[in-house]
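Take a look at this single chain in structure tokens; it is the form predicted on its own.
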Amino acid sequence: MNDIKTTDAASLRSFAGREAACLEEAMRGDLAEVLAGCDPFLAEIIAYALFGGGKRIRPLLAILSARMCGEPDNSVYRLAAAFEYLHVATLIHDDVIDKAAERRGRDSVAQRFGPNAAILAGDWLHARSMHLVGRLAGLDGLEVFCRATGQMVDGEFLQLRYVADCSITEEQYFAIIHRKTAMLIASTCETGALFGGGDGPRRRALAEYGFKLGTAFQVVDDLLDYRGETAATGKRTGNDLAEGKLTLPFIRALANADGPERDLLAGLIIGESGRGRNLPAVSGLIEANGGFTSARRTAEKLVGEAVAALDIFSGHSDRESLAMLHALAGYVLGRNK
């Protein structure tokens, strides 16, 4: 599948900008209600965490999925806010775990307010996201949501198990990213479909779209960790490598390398203190052994499968929403941050 066309990209930016404004209004209204009477320090941290940028892809997917299954009212924006709350909560907690000083080109929440306050604020956002999903999408929606968040935590534990472990297989890698990323994006789409009144086939189609898109998103993210620019991604290049996270480009290169190069690659990720400095050497070996090209092709295949899952909606009356789902698939392949 080709990357997103210029016309599609412009339409997506315009559409996403309009929806983001509605989402922000809904979030500010929700926070004003629920944080009234809470400690002002909590409100300060929540505002800093939520309104400091971000792509808002997850709430947009919830909104579009709801529209593909019905004609939701403006409460869809509060449902969408739940997925932004959860996403930001996971970023806050990740930065505490990783001791990250920056996020999106500015101080991380933990760096600015301290790790204890950051953990508590992340907990609050997670709790609020569950409340909103349960109230707006019912018990079925909450079950989908909670199953995905549980799998996300399991994925993090799996990833810890394989830190700097060159015996990791592709199957194990995909088990990690399916749990960490894909299932949560699938749940976003399925919950939106539930909220919109979608039947079983439409719910399953949107969940499949989200699962494949989320998997592709993570593969591209793993490519950007080696080849992205810090100014664009907001994260230090080579961060995953420094933490010993062995992702698809590395795994594919390791499988293709001959004995000496395989030993060299493995040696470069041994020893926590040296991994970050070894980024140029590791990248060169991945490039030489086709790891980047192979991973990119996998991302393209996954995005093609995501788009194919939307065939059930061909001829749908809401052409704009369907077009934006297609455009988001192209965006995932073309993104540089």
Second form
Protein chains: 2
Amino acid sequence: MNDIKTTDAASLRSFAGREAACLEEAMRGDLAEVLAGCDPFLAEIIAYALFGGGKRIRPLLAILSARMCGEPDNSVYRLAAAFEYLHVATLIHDDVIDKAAERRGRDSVAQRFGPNAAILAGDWLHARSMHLVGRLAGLDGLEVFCRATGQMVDGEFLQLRYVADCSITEEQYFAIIHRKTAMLIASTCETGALFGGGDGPRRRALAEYGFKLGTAFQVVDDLLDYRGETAATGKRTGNDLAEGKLTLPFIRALANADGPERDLLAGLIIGESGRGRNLPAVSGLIEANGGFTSARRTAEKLVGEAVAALDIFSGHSDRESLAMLHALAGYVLGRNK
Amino acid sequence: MNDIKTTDAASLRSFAGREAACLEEAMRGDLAEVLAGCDPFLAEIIAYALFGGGKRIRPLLAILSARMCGEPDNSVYRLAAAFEYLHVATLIHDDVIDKAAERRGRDSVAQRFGPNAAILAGDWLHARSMHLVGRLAGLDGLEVFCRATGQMVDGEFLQLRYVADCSITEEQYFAIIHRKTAMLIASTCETGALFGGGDGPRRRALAEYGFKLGTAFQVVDDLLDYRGETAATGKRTGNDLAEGKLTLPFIRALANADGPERDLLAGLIIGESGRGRNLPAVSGLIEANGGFTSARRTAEKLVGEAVAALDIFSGHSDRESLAMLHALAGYVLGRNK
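Next, report the structure of the form predicted together with a further copy of the same chain; the form predicted on its own has already been given.
Every chain and every other molecule in the complex is listed next, the one we just looked at coming first.
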């Protein structure tokens, strides 16, 4: 864990910035090629959706994973673009589903262009992402990627099943976030490894890193939904609570609370209309029952496991890529957006 | 064209029925495999969407195209399933976009399970269809398929662009339906041909057949939207008009009409709220100006061209498959739903 703490966050930022510039160039090149002759409105929506200041973590993971396994040429940026396309496609559809007006501090695609155009643009990005993965990472890559995509949808359904259901267990919570988030990040790393020509152990190590990192990422996301600063995250806090999504801080607090407090907490999430207003009270009870601290500790443990999965690369010649994977793990814990 | 007229429609029906049974078995097998351990609600929606009495034309085209190029084993049914999955995925999303309560004479998926579940289920089917195409028809198949999928979305945008726009030309109408429908049917035939091991000329011949047939199919669909019997089609007539989609009968009638009638016709499609109610008046003017007859003749010509594209198979040993491709062409013209 020392690696994480001592890695300079500034060097990750500047590295990520350089890679993001290459990624964006690859995305613009890809779109120019494939959208030539297409309806300009489609091109406008896609550009709006893709170039709105995303964190570009998924593409970075694909690039670094490829480099841990070989010396990829510039086409690695197009492979990386596929993961950004898919990520943005799911955000676009999520915002239609959640009727979210904002994303990253500006209008969501659904808000700006209407839900119909948003559904179609998401479908387009989805198709293009699979196309790129198949072409660049072959059928094995497509297999890994499509399995994760299917499970992501399954995770969304599982989440719907437990809306406002206080009987949700920790195992069920993790089953949801594994499918919704972690599998896809694992598949991003594994596909990158495949592209880089990685052997079985390297592929598995990077998949494991991605899986643990993705799980930690979602736990932190769920923490930020209670405690994030809107100015930093670009979204309001309390969205999950308002939608009845019970996440790890809540589940842990409920398990720790004594009888009367448990009843109080459970009572605060009943009733769709009032739930959002109960955010301060729910947060207070979670805090009082150690839910935030405990969830935070779990995220730290997961990040430690992610880093440990990289042990097989300890003698790896590409020191920079390895350091950046470590730094990304640190970033997941430290992020405020 | 004689082939079409003399082919027994009953023999197509019984052939299609037998193949549909094999297809459905393959779909059930595939779903059981891939949905094992998934949320039962997802499985329920997928089953509802897939086993609701579709015509199964796309899978049939994939199967027949494969047989025109080789002697495929039973896995051809799983490839065929991919095209049904994609077709159903687009119908599900279309019904969300159009807020359509009914499909095939029963609740649409969006109506029955809600738009959110419908968007997700469509995404799931979309991902699964690409997965199957990649696995079974290889990267060349995926390439053909993904290009067509992207163009389908582009066609939808192009269509949005011309809503209630009387200046739409015949060329623009065909640009829309080529992308929205014909390219995908062409890609279905071409992917089947690839799966069957077809060489370049056979692949191109079957793609051309699919393209012409798909174009004719959409022209007939657009005719049925004016003149179909709801009892047969399972949907109300006049949907296109209500949505401001100007199709070939309208475009031809507008071109044929004299000044005053042209103004009258153009006036009847202004105003979103009243358009649907103008169906009888619009139909009357289209009829009076030869729009239906002329569009019908175009569909016949396209079907003739589709059949002509199969000429290179004239000495083909699989007489049944060739006859069925001819019969399908006849079916497209004769269908009432």
